[in-house]
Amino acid sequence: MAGIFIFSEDSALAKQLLTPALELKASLAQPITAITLSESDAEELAKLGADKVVVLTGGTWAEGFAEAIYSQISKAEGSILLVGGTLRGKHVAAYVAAKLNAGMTTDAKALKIANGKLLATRVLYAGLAVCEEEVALPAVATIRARTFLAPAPAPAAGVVETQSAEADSRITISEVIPTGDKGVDITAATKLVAVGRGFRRKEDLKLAEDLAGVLKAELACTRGIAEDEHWLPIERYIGISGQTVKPELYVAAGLSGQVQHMVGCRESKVIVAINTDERAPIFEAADYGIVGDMYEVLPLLTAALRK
(Lines of atoms letter the chains of each structure in order from A and count residues from 1; the text may use other names and numbers.)
(Lines give C-alpha, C1' and ligand atoms only; values in the text may rest on other atoms or scores of the structure.)
Protein backbone atom coordinates (compact mmCIF):
# COMPACT_ATOMS: atom_id res chain seq x y z
CA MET A 1 0.00 0.00 0.00
CA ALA A 2 1.66 3.20 -1.06
CA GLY A 3 0.71 6.60 -2.24
CA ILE A 4 -1.13 9.67 -1.06
CA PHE A 5 -3.68 10.88 -3.57
CA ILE A 6 -5.51 14.15 -3.78
CA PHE A 7 -8.38 15.21 -5.96
CA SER A 8 -10.48 18.31 -6.33
CA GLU A 9 -12.31 19.72 -9.30
CA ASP A 10 -11.91 23.13 -7.64
CA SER A 11 -8.54 24.65 -8.53
CA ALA A 12 -7.99 26.59 -5.31
CA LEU A 13 -9.06 23.71 -3.12
CA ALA A 14 -6.86 21.24 -5.00
CA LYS A 15 -3.84 23.35 -4.07
CA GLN A 16 -4.92 23.61 -0.46
CA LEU A 17 -5.12 19.82 -0.26
CA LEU A 18 -1.40 19.63 -0.90
CA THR A 19 -0.70 21.10 2.53
CA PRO A 20 -2.12 18.19 4.54
CA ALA A 21 -0.89 15.80 1.87
CA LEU A 22 2.68 17.04 2.39
CA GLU A 23 2.30 16.66 6.14
CA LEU A 24 1.09 13.10 5.71
CA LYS A 25 3.94 12.45 3.31
CA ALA A 26 6.34 13.47 6.04
CA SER A 27 5.08 10.73 8.32
CA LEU A 28 4.24 8.06 5.76
CA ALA A 29 7.10 8.64 3.33
CA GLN A 30 4.84 7.95 0.39
CA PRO A 31 4.65 9.93 -2.84
CA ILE A 32 1.82 12.34 -3.58
CA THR A 33 -0.24 11.93 -6.70
CA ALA A 34 -2.64 14.72 -7.61
CA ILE A 35 -5.51 13.75 -9.85
CA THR A 36 -7.08 16.60 -11.76
CA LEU A 37 -9.47 17.17 -14.60
CA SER A 38 -7.87 20.46 -15.54
CA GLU A 39 -4.81 20.70 -17.69
CA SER A 40 -4.14 24.22 -16.39
CA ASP A 41 -4.20 23.13 -12.74
CA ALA A 42 -1.75 20.33 -13.43
CA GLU A 43 1.40 22.42 -13.82
CA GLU A 44 0.74 24.32 -10.64
CA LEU A 45 0.00 21.24 -8.59
CA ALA A 46 3.27 19.77 -9.80
CA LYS A 47 5.11 22.91 -8.68
CA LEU A 48 3.47 22.95 -5.26
CA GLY A 49 4.68 19.54 -4.18
CA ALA A 50 2.77 16.81 -6.01
CA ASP A 51 5.26 14.18 -7.06
CA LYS A 52 3.02 13.22 -9.89
CA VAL A 53 -0.02 14.79 -11.47
CA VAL A 54 -2.46 12.74 -13.49
CA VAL A 55 -4.77 14.70 -15.76
CA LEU A 56 -7.86 12.72 -16.61
CA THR A 57 -9.51 13.64 -19.88
CA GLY A 58 -12.67 12.44 -21.50
CA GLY A 59 -15.48 14.46 -19.95
CA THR A 60 -16.39 17.50 -17.93
CA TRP A 61 -18.69 16.11 -15.24
CA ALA A 62 -16.47 15.54 -12.21
CA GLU A 63 -18.71 12.93 -10.60
CA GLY A 64 -18.51 10.87 -13.76
CA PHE A 65 -14.80 10.30 -13.12
CA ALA A 66 -15.32 8.56 -9.78
CA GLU A 67 -14.73 5.13 -11.29
CA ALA A 68 -11.60 6.32 -13.11
CA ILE A 69 -10.23 7.90 -9.94
CA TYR A 70 -10.91 4.69 -8.08
CA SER A 71 -8.96 2.67 -10.58
CA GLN A 72 -5.98 5.05 -10.36
CA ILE A 73 -5.83 4.52 -6.63
CA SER A 74 -6.52 0.83 -6.61
CA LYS A 75 -3.86 0.23 -9.31
CA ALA A 76 -1.30 1.99 -7.17
CA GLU A 77 -2.71 0.52 -3.97
CA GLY A 78 -2.89 4.03 -2.60
CA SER A 79 -3.20 4.42 1.16
CA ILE A 80 -4.85 7.84 1.47
CA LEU A 81 -7.15 9.89 -0.71
CA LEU A 82 -7.86 13.50 0.20
CA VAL A 83 -10.72 15.08 -1.70
CA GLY A 84 -11.81 18.70 -1.78
CA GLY A 85 -15.03 18.88 0.23
CA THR A 86 -17.33 20.45 -2.33
CA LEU A 87 -20.59 18.64 -2.97
CA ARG A 88 -19.17 17.16 -6.15
CA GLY A 89 -16.05 16.18 -4.27
CA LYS A 90 -18.03 14.49 -1.52
CA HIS A 91 -19.94 12.49 -4.10
CA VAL A 92 -16.73 11.32 -5.76
CA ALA A 93 -15.01 10.59 -2.45
CA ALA A 94 -17.84 8.45 -1.06
CA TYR A 95 -18.07 6.50 -4.29
CA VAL A 96 -14.34 5.79 -4.35
CA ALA A 97 -14.36 4.91 -0.64
CA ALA A 98 -17.08 2.34 -1.22
CA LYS A 99 -15.21 0.81 -4.14
CA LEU A 100 -12.03 0.66 -2.05
CA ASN A 101 -14.05 -0.72 0.85
CA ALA A 102 -12.42 2.08 2.82
CA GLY A 103 -13.49 4.27 5.70
CA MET A 104 -14.02 7.94 5.05
CA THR A 105 -14.16 10.99 7.26
CA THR A 106 -16.21 13.99 6.15
CA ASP A 107 -15.07 17.62 6.57
CA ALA A 108 -11.89 16.54 8.28
CA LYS A 109 -9.61 18.92 10.12
CA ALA A 110 -6.20 18.42 11.71
CA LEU A 111 -5.18 15.24 9.97
CA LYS A 112 -2.32 13.10 11.16
CA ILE A 113 -1.11 9.54 11.21
CA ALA A 114 -1.24 7.64 14.50
CA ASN A 115 -0.83 3.92 15.03
CA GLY A 116 -0.77 3.40 11.31
CA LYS A 117 -4.18 5.01 10.93
CA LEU A 118 -5.44 8.34 9.72
CA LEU A 119 -6.67 10.46 12.59
CA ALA A 120 -8.83 13.50 11.88
CA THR A 121 -11.08 15.75 13.90
CA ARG A 122 -14.62 16.38 12.77
CA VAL A 123 -17.97 17.42 14.19
CA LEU A 124 -20.96 15.28 15.19
CA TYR A 125 -24.60 16.23 15.63
CA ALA A 126 -24.07 19.12 13.27
CA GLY A 127 -21.51 20.73 15.52
CA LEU A 128 -22.87 19.98 18.97
CA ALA A 129 -19.84 17.78 19.54
CA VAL A 130 -16.41 17.26 18.09
CA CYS A 131 -14.58 13.97 17.91
CA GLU A 132 -11.50 12.35 16.55
CA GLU A 133 -12.18 9.83 13.88
CA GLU A 134 -9.65 7.10 13.38
CA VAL A 135 -9.72 5.66 9.89
CA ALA A 136 -7.87 2.50 8.96
CA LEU A 137 -5.80 2.67 5.76
CA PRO A 138 -6.68 2.90 2.97
CA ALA A 139 -8.55 5.96 4.11
CA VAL A 140 -10.51 8.70 2.39
CA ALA A 141 -11.11 12.19 3.78
CA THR A 142 -12.91 15.20 2.44
CA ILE A 143 -11.57 18.59 3.41
CA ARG A 144 -13.47 21.81 3.11
CA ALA A 145 -12.19 24.87 1.32
CA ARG A 146 -9.91 27.08 3.38
CA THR A 147 -9.29 24.48 6.06
CA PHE A 148 -5.68 24.75 4.91
CA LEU A 149 -3.67 27.33 3.00
CA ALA A 150 -1.95 26.30 -0.20
CA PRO A 151 1.71 25.35 0.35
CA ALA A 152 4.74 27.26 -0.90
CA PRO A 153 6.29 26.00 -4.14
CA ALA A 154 8.38 22.86 -3.78
CA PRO A 155 12.05 22.82 -4.78
CA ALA A 156 11.46 20.35 -7.60
CA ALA A 157 8.35 20.06 -9.75
CA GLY A 158 6.61 16.71 -10.14
CA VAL A 159 5.82 15.02 -13.38
CA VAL A 160 2.57 15.53 -15.26
CA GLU A 161 0.92 12.86 -17.31
CA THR A 162 -2.36 12.82 -19.16
CA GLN A 163 -4.62 9.81 -19.35
CA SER A 164 -7.90 9.43 -21.08
CA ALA A 165 -10.59 8.02 -18.88
CA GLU A 166 -14.02 6.67 -19.37
CA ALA A 167 -16.56 8.90 -17.66
CA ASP A 168 -19.91 7.60 -16.44
CA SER A 169 -22.05 7.63 -19.55
CA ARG A 170 -25.27 6.65 -17.86
CA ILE A 171 -25.91 10.20 -16.72
CA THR A 172 -26.48 13.04 -19.17
CA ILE A 173 -26.03 16.62 -18.04
CA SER A 174 -28.36 18.78 -20.03
CA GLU A 175 -28.12 22.18 -18.43
CA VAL A 176 -25.81 24.00 -16.07
CA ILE A 177 -26.94 27.34 -14.70
CA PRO A 178 -24.35 29.23 -12.67
CA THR A 179 -25.86 30.73 -9.53
CA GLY A 180 -25.03 33.32 -6.98
CA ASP A 181 -23.41 36.67 -6.97
CA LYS A 182 -19.94 35.96 -8.11
CA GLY A 183 -17.33 38.24 -6.72
CA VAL A 184 -18.31 38.30 -3.06
CA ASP A 185 -16.58 35.76 -0.98
CA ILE A 186 -18.18 36.06 2.42
CA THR A 187 -15.53 33.81 3.88
CA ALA A 188 -13.06 36.61 3.24
CA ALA A 189 -15.17 39.34 4.87
CA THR A 190 -13.92 40.72 8.18
CA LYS A 191 -17.43 41.64 9.31
CA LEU A 192 -20.72 39.92 8.63
CA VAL A 193 -24.34 40.74 9.34
CA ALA A 194 -26.30 37.48 9.32
CA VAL A 195 -30.06 37.36 8.93
CA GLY A 196 -32.58 34.66 9.84
CA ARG A 197 -36.23 33.84 9.72
CA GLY A 198 -37.02 36.68 12.08
CA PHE A 199 -37.24 38.77 8.91
CA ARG A 200 -40.78 38.72 7.70
CA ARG A 201 -40.34 39.89 4.10
CA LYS A 202 -37.52 40.06 1.62
CA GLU A 203 -37.75 43.87 1.50
CA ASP A 204 -37.04 44.00 5.23
CA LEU A 205 -33.51 42.75 4.59
CA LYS A 206 -32.85 46.40 3.80
CA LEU A 207 -32.53 46.94 7.56
CA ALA A 208 -29.64 44.50 7.66
CA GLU A 209 -28.13 45.88 4.46
CA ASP A 210 -28.09 49.36 5.98
CA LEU A 211 -26.30 48.10 9.05
CA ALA A 212 -23.87 46.16 6.89
CA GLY A 213 -23.31 49.39 4.96
CA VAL A 214 -22.13 51.37 7.96
CA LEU A 215 -20.13 48.48 9.34
CA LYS A 216 -18.58 47.75 5.93
CA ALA A 217 -19.81 44.22 6.40
CA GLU A 218 -21.21 41.61 4.05
CA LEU A 219 -24.61 39.97 4.43
CA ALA A 220 -24.86 36.33 5.46
CA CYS A 221 -27.86 34.21 6.38
CA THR A 222 -29.29 30.97 7.73
CA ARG A 223 -30.17 28.04 5.56
CA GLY A 224 -33.87 28.83 5.48
CA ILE A 225 -33.31 32.32 4.09
CA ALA A 226 -31.28 30.91 1.22
CA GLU A 227 -32.78 27.49 0.63
CA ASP A 228 -36.45 27.98 1.37
CA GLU A 229 -37.09 31.67 0.88
CA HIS A 230 -34.42 32.19 -1.79
CA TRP A 231 -33.94 35.74 -0.51
CA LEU A 232 -30.17 35.48 -0.64
CA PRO A 233 -27.91 33.25 -2.74
CA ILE A 234 -26.74 30.00 -1.20
CA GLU A 235 -23.14 31.19 -1.13
CA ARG A 236 -24.21 33.39 1.72
CA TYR A 237 -25.58 30.83 4.08
CA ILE A 238 -23.53 29.76 7.01
CA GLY A 239 -23.47 26.40 8.73
CA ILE A 240 -22.83 22.70 8.60
CA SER A 241 -24.16 22.45 5.09
CA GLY A 242 -23.19 25.99 4.13
CA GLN A 243 -20.12 28.18 4.56
CA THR A 244 -17.70 28.37 7.44
CA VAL A 245 -16.52 31.84 8.37
CA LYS A 246 -14.23 33.40 10.96
CA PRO A 247 -14.80 37.16 10.79
CA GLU A 248 -13.83 39.73 13.41
CA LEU A 249 -17.49 40.57 13.96
CA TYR A 250 -20.59 38.47 13.36
CA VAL A 251 -23.91 40.24 13.94
CA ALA A 252 -26.79 37.76 14.08
CA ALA A 253 -30.19 39.41 13.63
CA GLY A 254 -33.41 37.45 13.94
CA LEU A 255 -31.80 34.08 13.87
CA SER A 256 -32.20 31.55 16.63
CA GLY A 257 -28.66 30.18 16.75
CA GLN A 258 -29.29 26.49 16.18
CA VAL A 259 -26.14 24.44 16.28
CA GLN A 260 -26.33 23.61 12.56
CA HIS A 261 -25.92 27.30 11.86
CA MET A 262 -23.51 28.23 14.64
CA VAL A 263 -20.99 25.57 13.68
CA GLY A 264 -20.26 27.72 10.65
CA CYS A 265 -19.55 30.94 12.53
CA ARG A 266 -18.55 29.99 16.03
CA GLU A 267 -14.93 30.81 15.45
CA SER A 268 -15.82 34.45 14.85
CA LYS A 269 -13.97 36.80 17.16
CA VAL A 270 -16.99 38.70 18.45
CA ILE A 271 -20.59 37.55 18.05
CA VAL A 272 -23.48 39.97 18.55
CA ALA A 273 -27.09 38.80 18.75
CA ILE A 274 -30.37 40.64 18.35
CA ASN A 275 -33.42 38.56 19.11
CA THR A 276 -36.84 39.05 20.68
CA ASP A 277 -36.64 35.76 22.50
CA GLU A 278 -34.46 35.99 25.56
CA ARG A 279 -34.21 32.22 25.59
CA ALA A 280 -32.98 31.85 22.03
CA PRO A 281 -29.80 29.76 21.98
CA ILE A 282 -28.01 32.55 20.09
CA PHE A 283 -27.52 34.45 23.34
CA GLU A 284 -25.46 31.62 24.78
CA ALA A 285 -23.25 31.83 21.73
CA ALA A 286 -22.94 35.60 21.73
CA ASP A 287 -20.54 38.02 23.32
CA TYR A 288 -23.05 40.83 23.27
CA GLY A 289 -26.76 40.66 22.79
CA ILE A 290 -29.85 42.80 22.72
CA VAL A 291 -33.18 41.32 23.64
CA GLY A 292 -35.55 43.22 21.44
CA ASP A 293 -37.31 43.61 18.15
CA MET A 294 -34.71 44.02 15.46
CA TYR A 295 -37.18 46.03 13.42
CA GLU A 296 -36.67 48.65 16.08
CA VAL A 297 -33.09 47.85 17.08
CA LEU A 298 -31.44 47.65 13.66
CA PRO A 299 -32.31 51.17 12.49
CA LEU A 300 -31.20 52.58 15.86
CA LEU A 301 -27.98 50.64 15.73
CA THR A 302 -27.32 51.73 12.17
CA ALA A 303 -27.94 55.36 13.11
CA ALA A 304 -25.76 55.12 16.20
CA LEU A 305 -22.88 53.59 14.28
CA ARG A 306 -23.17 56.12 11.51
CA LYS A 307 -22.28 58.89 13.95
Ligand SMILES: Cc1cc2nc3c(=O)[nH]c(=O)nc-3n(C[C@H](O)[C@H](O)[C@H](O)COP(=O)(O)OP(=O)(O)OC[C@H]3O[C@@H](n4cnc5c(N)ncnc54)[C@H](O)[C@@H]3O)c2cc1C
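Compare with the form predicted together with the ligand: the form predicted alone:
Here you get just the chain by itself.
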Protein backbone atom coordinates (compact mmCIF):
# COMPACT_ATOMS: atom_id res chain seq x y z
CA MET A 1 0.00 0.00 0.00
CA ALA A 2 1.36 3.39 -0.93
CA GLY A 3 -0.38 6.70 -0.87
CA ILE A 4 -2.52 9.07 1.18
CA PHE A 5 -5.61 10.41 -0.59
CA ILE A 6 -7.90 13.32 0.25
CA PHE A 7 -11.24 14.37 -1.22
CA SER A 8 -13.89 16.99 -0.58
CA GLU A 9 -16.26 18.79 -2.90
CA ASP A 10 -16.01 21.75 -0.50
CA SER A 11 -13.07 23.93 -1.59
CA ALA A 12 -12.12 25.24 1.88
CA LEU A 13 -12.49 21.83 3.52
CA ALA A 14 -10.34 20.16 0.86
CA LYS A 15 -7.48 22.50 1.77
CA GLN A 16 -7.98 21.81 5.49
CA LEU A 17 -7.67 18.06 4.86
CA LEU A 18 -4.10 18.61 3.68
CA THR A 19 -2.99 19.42 7.25
CA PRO A 20 -3.68 15.96 8.74
CA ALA A 21 -2.57 14.38 5.44
CA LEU A 22 0.83 16.06 5.75
CA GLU A 23 1.15 14.81 9.34
CA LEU A 24 0.37 11.27 8.19
CA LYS A 25 2.84 11.64 5.34
CA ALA A 26 5.58 12.38 7.85
CA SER A 27 4.85 9.05 9.57
CA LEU A 28 4.22 6.86 6.54
CA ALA A 29 6.61 8.51 4.03
CA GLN A 30 3.89 8.16 1.39
CA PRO A 31 2.83 10.74 -1.23
CA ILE A 32 -0.40 12.73 -0.99
CA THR A 33 -2.91 12.68 -3.83
CA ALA A 34 -5.74 15.22 -3.72
CA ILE A 35 -8.83 14.36 -5.74
CA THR A 36 -11.02 17.31 -6.71
CA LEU A 37 -13.94 18.11 -8.96
CA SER A 38 -12.80 21.71 -9.44
CA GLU A 39 -10.11 22.75 -11.90
CA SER A 40 -9.84 26.12 -10.13
CA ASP A 41 -8.94 24.40 -6.83
CA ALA A 42 -6.36 22.05 -8.32
CA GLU A 43 -3.45 24.50 -8.56
CA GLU A 44 -3.93 25.73 -5.02
CA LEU A 45 -4.11 22.19 -3.61
CA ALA A 46 -0.86 21.43 -5.44
CA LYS A 47 0.78 24.50 -3.88
CA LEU A 48 -0.38 23.56 -0.36
CA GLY A 49 1.37 20.22 -0.18
CA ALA A 50 -0.37 17.68 -2.42
CA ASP A 51 2.22 15.74 -4.42
CA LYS A 52 -0.38 15.09 -7.09
CA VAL A 53 -3.83 16.53 -7.79
CA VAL A 54 -6.33 14.61 -9.90
CA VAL A 55 -9.19 16.63 -11.37
CA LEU A 56 -12.19 14.41 -12.11
CA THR A 57 -14.44 15.50 -14.94
CA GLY A 58 -17.70 14.08 -16.27
CA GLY A 59 -19.53 11.43 -14.32
CA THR A 60 -22.64 11.75 -12.20
CA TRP A 61 -22.48 13.07 -8.68
CA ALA A 62 -22.56 10.26 -6.13
CA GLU A 63 -22.22 6.94 -7.94
CA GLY A 64 -20.01 8.14 -10.77
CA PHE A 65 -17.49 10.13 -8.78
CA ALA A 66 -17.46 7.71 -5.84
CA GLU A 67 -16.57 4.88 -8.20
CA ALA A 68 -13.88 7.01 -9.84
CA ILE A 69 -12.39 7.89 -6.45
CA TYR A 70 -12.38 4.22 -5.47
CA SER A 71 -10.68 3.35 -8.74
CA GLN A 72 -7.90 5.90 -8.11
CA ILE A 73 -7.19 4.54 -4.63
CA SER A 74 -7.48 0.89 -5.62
CA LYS A 75 -5.01 1.20 -8.51
CA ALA A 76 -2.46 2.98 -6.32
CA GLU A 77 -3.05 0.60 -3.41
CA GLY A 78 -3.68 3.65 -1.24
CA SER A 79 -3.35 3.30 2.51
CA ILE A 80 -5.57 6.15 3.78
CA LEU A 81 -8.43 8.22 2.39
CA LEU A 82 -9.45 11.43 4.20
CA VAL A 83 -12.85 12.78 3.17
CA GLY A 84 -14.55 16.04 4.10
CA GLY A 85 -17.43 15.25 6.46
CA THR A 86 -20.21 16.84 4.42
CA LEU A 87 -23.40 14.96 3.54
CA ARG A 88 -22.02 14.14 0.11
CA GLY A 89 -18.57 13.42 1.48
CA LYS A 90 -19.91 10.85 3.94
CA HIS A 91 -21.68 9.11 1.08
CA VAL A 92 -18.42 8.87 -0.86
CA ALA A 93 -16.46 7.73 2.22
CA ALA A 94 -18.91 4.91 2.98
CA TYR A 95 -18.98 3.80 -0.66
CA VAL A 96 -15.20 3.70 -1.01
CA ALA A 97 -14.71 1.99 2.37
CA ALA A 98 -17.16 -0.74 1.38
CA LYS A 99 -15.52 -1.26 -2.01
CA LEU A 100 -12.04 -1.40 -0.44
CA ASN A 101 -13.28 -3.62 2.39
CA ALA A 102 -11.61 -1.05 4.63
CA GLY A 103 -12.30 0.18 8.13
CA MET A 104 -13.85 3.62 8.51
CA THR A 105 -13.96 6.24 11.26
CA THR A 106 -16.13 9.37 11.22
CA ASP A 107 -15.72 12.95 12.45
CA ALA A 108 -12.11 12.44 13.47
CA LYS A 109 -10.59 15.23 15.58
CA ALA A 110 -7.00 13.97 15.42
CA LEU A 111 -5.19 11.31 13.41
CA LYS A 112 -1.86 9.54 13.79
CA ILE A 113 -0.14 6.29 12.91
CA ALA A 114 0.43 3.82 15.75
CA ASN A 115 1.67 0.25 15.36
CA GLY A 116 1.13 0.42 11.63
CA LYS A 117 -2.54 1.37 12.03
CA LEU A 118 -4.55 4.59 11.84
CA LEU A 119 -5.41 5.89 15.31
CA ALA A 120 -8.33 8.33 15.24
CA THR A 121 -9.54 10.48 18.14
CA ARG A 122 -13.29 11.16 18.20
CA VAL A 123 -15.77 12.90 20.49
CA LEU A 124 -18.72 10.87 21.79
CA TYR A 125 -21.97 11.48 23.67
CA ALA A 126 -22.32 15.14 22.73
CA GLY A 127 -18.82 15.91 23.92
CA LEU A 128 -19.00 14.05 27.23
CA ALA A 129 -16.37 11.52 26.23
CA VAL A 130 -13.39 11.12 23.93
CA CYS A 131 -12.50 7.81 22.34
CA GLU A 132 -9.66 6.48 20.23
CA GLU A 133 -10.37 4.11 17.35
CA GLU A 134 -7.66 1.95 15.84
CA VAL A 135 -8.25 1.12 12.18
CA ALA A 136 -6.12 -1.25 10.12
CA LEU A 137 -4.85 0.03 6.79
CA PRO A 138 -6.30 0.67 4.29
CA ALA A 139 -8.50 3.06 6.24
CA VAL A 140 -11.07 5.76 5.51
CA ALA A 141 -11.76 8.73 7.79
CA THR A 142 -14.16 11.67 7.55
CA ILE A 143 -13.26 15.06 9.02
CA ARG A 144 -15.62 17.95 9.69
CA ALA A 145 -15.03 21.46 8.43
CA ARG A 146 -12.73 23.69 10.50
CA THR A 147 -11.32 20.78 12.49
CA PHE A 148 -7.95 21.78 11.03
CA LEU A 149 -6.57 24.93 9.47
CA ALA A 150 -5.24 24.87 5.92
CA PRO A 151 -1.45 24.40 5.78
CA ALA A 152 1.09 26.95 4.66
CA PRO A 153 2.27 26.77 1.03
CA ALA A 154 4.74 23.98 0.31
CA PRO A 155 8.28 24.66 -1.00
CA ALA A 156 7.40 23.00 -4.32
CA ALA A 157 4.04 22.50 -6.01
CA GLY A 158 2.75 19.07 -6.96
CA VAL A 159 1.65 17.95 -10.40
CA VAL A 160 -1.90 18.34 -11.70
CA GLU A 161 -3.64 15.96 -14.07
CA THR A 162 -7.17 15.58 -15.39
CA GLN A 163 -9.06 12.31 -15.66
CA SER A 164 -12.60 11.60 -16.78
CA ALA A 165 -15.07 9.74 -14.61
CA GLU A 166 -17.43 7.37 -16.37
CA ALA A 167 -21.05 8.45 -16.14
CA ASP A 168 -23.49 6.10 -14.45
CA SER A 169 -26.00 5.12 -17.13
CA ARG A 170 -28.66 4.50 -14.49
CA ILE A 171 -28.81 8.19 -13.57
CA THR A 172 -29.81 11.12 -15.75
CA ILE A 173 -29.79 14.70 -14.50
CA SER A 174 -32.55 16.42 -16.45
CA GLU A 175 -32.60 19.74 -14.60
CA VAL A 176 -30.84 21.58 -11.79
CA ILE A 177 -32.94 24.04 -9.78
CA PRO A 178 -31.27 26.30 -7.17
CA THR A 179 -32.82 26.04 -3.71
CA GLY A 180 -33.02 29.80 -3.39
CA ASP A 181 -31.41 29.65 0.04
CA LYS A 182 -29.50 32.87 0.65
CA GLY A 183 -28.50 32.02 4.19
CA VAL A 184 -24.96 32.57 5.41
CA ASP A 185 -22.54 29.76 6.20
CA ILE A 186 -21.99 30.32 9.91
CA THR A 187 -19.28 27.65 10.00
CA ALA A 188 -17.05 30.07 8.09
CA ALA A 189 -17.78 33.06 10.36
CA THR A 190 -14.99 34.41 12.57
CA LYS A 191 -17.43 36.07 14.98
CA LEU A 192 -20.84 34.83 16.14
CA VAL A 193 -23.56 36.13 18.43
CA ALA A 194 -25.72 33.19 19.54
CA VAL A 195 -29.19 33.54 21.03
CA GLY A 196 -31.21 31.20 23.21
CA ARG A 197 -34.52 30.89 25.00
CA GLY A 198 -33.70 33.82 27.23
CA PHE A 199 -35.30 35.96 24.52
CA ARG A 200 -39.00 36.32 25.20
CA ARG A 201 -40.16 37.43 21.73
CA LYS A 202 -38.89 37.18 18.19
CA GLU A 203 -38.79 40.98 17.98
CA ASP A 204 -36.31 41.01 20.87
CA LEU A 205 -33.71 39.33 18.70
CA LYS A 206 -32.97 42.80 17.35
CA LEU A 207 -30.90 43.36 20.49
CA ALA A 208 -28.58 40.56 19.38
CA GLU A 209 -28.72 41.67 15.75
CA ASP A 210 -27.56 45.16 16.73
CA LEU A 211 -24.63 43.73 18.68
CA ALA A 212 -23.74 41.43 15.79
CA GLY A 213 -23.83 44.39 13.44
CA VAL A 214 -21.35 46.36 15.52
CA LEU A 215 -19.06 43.35 15.90
CA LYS A 216 -19.42 42.47 12.20
CA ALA A 217 -20.56 39.06 13.38
CA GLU A 218 -23.17 36.57 12.19
CA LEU A 219 -26.25 35.57 14.19
CA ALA A 220 -26.57 31.98 15.43
CA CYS A 221 -28.97 30.21 17.78
CA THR A 222 -29.85 27.16 19.84
CA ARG A 223 -32.12 24.35 18.69
CA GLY A 224 -35.14 25.78 20.49
CA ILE A 225 -34.94 29.06 18.61
CA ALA A 226 -34.66 27.37 15.21
CA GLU A 227 -36.77 24.21 15.50
CA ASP A 228 -39.34 25.05 18.18
CA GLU A 229 -39.91 28.79 17.82
CA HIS A 230 -38.85 29.03 14.15
CA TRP A 231 -37.43 32.49 14.78
CA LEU A 232 -34.24 31.77 12.80
CA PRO A 233 -33.53 29.33 9.96
CA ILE A 234 -32.18 25.88 10.74
CA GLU A 235 -28.87 26.77 9.06
CA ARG A 236 -28.09 29.04 12.02
CA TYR A 237 -28.66 26.36 14.65
CA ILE A 238 -25.55 25.23 16.55
CA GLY A 239 -25.46 21.92 18.37
CA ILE A 240 -25.02 18.19 18.25
CA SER A 241 -27.45 17.79 15.33
CA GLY A 242 -26.84 21.28 13.98
CA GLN A 243 -23.75 23.20 12.90
CA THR A 244 -20.29 22.91 14.44
CA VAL A 245 -18.41 26.21 14.55
CA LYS A 246 -14.95 27.41 15.53
CA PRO A 247 -14.98 31.23 15.50
CA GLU A 248 -12.50 33.63 17.01
CA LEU A 249 -15.30 35.14 19.14
CA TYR A 250 -18.52 33.49 20.34
CA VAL A 251 -20.99 35.64 22.27
CA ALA A 252 -23.68 33.53 23.95
CA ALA A 253 -26.70 35.60 24.97
CA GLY A 254 -29.61 34.12 26.89
CA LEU A 255 -28.64 30.48 26.47
CA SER A 256 -27.91 28.08 29.31
CA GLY A 257 -25.09 26.15 27.65
CA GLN A 258 -26.44 22.61 27.72
CA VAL A 259 -24.02 19.97 26.45
CA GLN A 260 -26.09 19.42 23.28
CA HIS A 261 -25.39 23.02 22.29
CA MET A 262 -21.83 23.29 23.56
CA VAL A 263 -20.61 20.36 21.46
CA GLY A 264 -21.17 22.62 18.46
CA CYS A 265 -19.22 25.65 19.76
CA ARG A 266 -16.83 24.39 22.42
CA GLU A 267 -13.78 24.97 20.22
CA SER A 268 -14.44 28.70 19.85
CA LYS A 269 -11.29 30.66 20.65
CA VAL A 270 -13.04 33.11 23.02
CA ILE A 271 -16.51 32.54 24.54
CA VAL A 272 -18.38 35.42 26.18
CA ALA A 273 -21.50 34.44 28.13
CA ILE A 274 -24.41 36.66 29.21
CA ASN A 275 -26.98 35.10 31.55
CA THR A 276 -28.97 36.05 34.62
CA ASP A 277 -28.25 32.67 36.27
CA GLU A 278 -24.71 32.62 37.66
CA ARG A 279 -24.94 28.80 37.86
CA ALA A 280 -25.76 28.34 34.18
CA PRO A 281 -23.50 25.71 32.54
CA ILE A 282 -22.40 28.21 29.89
CA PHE A 283 -20.18 29.95 32.45
CA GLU A 284 -18.10 26.78 32.88
CA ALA A 285 -17.05 27.02 29.23
CA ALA A 286 -16.88 30.81 29.01
CA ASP A 287 -13.65 32.81 28.97
CA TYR A 288 -15.61 35.91 30.06
CA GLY A 289 -18.97 35.98 31.81
CA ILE A 290 -21.53 38.67 32.53
CA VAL A 291 -24.18 37.83 35.12
CA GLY A 292 -27.07 40.13 34.34
CA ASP A 293 -30.22 40.77 32.39
CA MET A 294 -29.29 40.64 28.71
CA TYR A 295 -32.12 43.08 27.97
CA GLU A 296 -29.99 45.60 29.83
CA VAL A 297 -26.53 44.26 29.03
CA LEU A 298 -26.83 43.92 25.23
CA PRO A 299 -27.79 47.57 24.56
CA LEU A 300 -24.98 48.74 26.85
CA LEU A 301 -22.43 46.53 25.05
CA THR A 302 -23.63 47.68 21.66
CA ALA A 303 -23.44 51.35 22.65
CA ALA A 304 -19.98 50.94 24.16
CA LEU A 305 -18.64 49.19 21.05
CA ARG A 306 -20.07 51.90 18.79
CA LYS A 307 -17.95 54.43 20.59
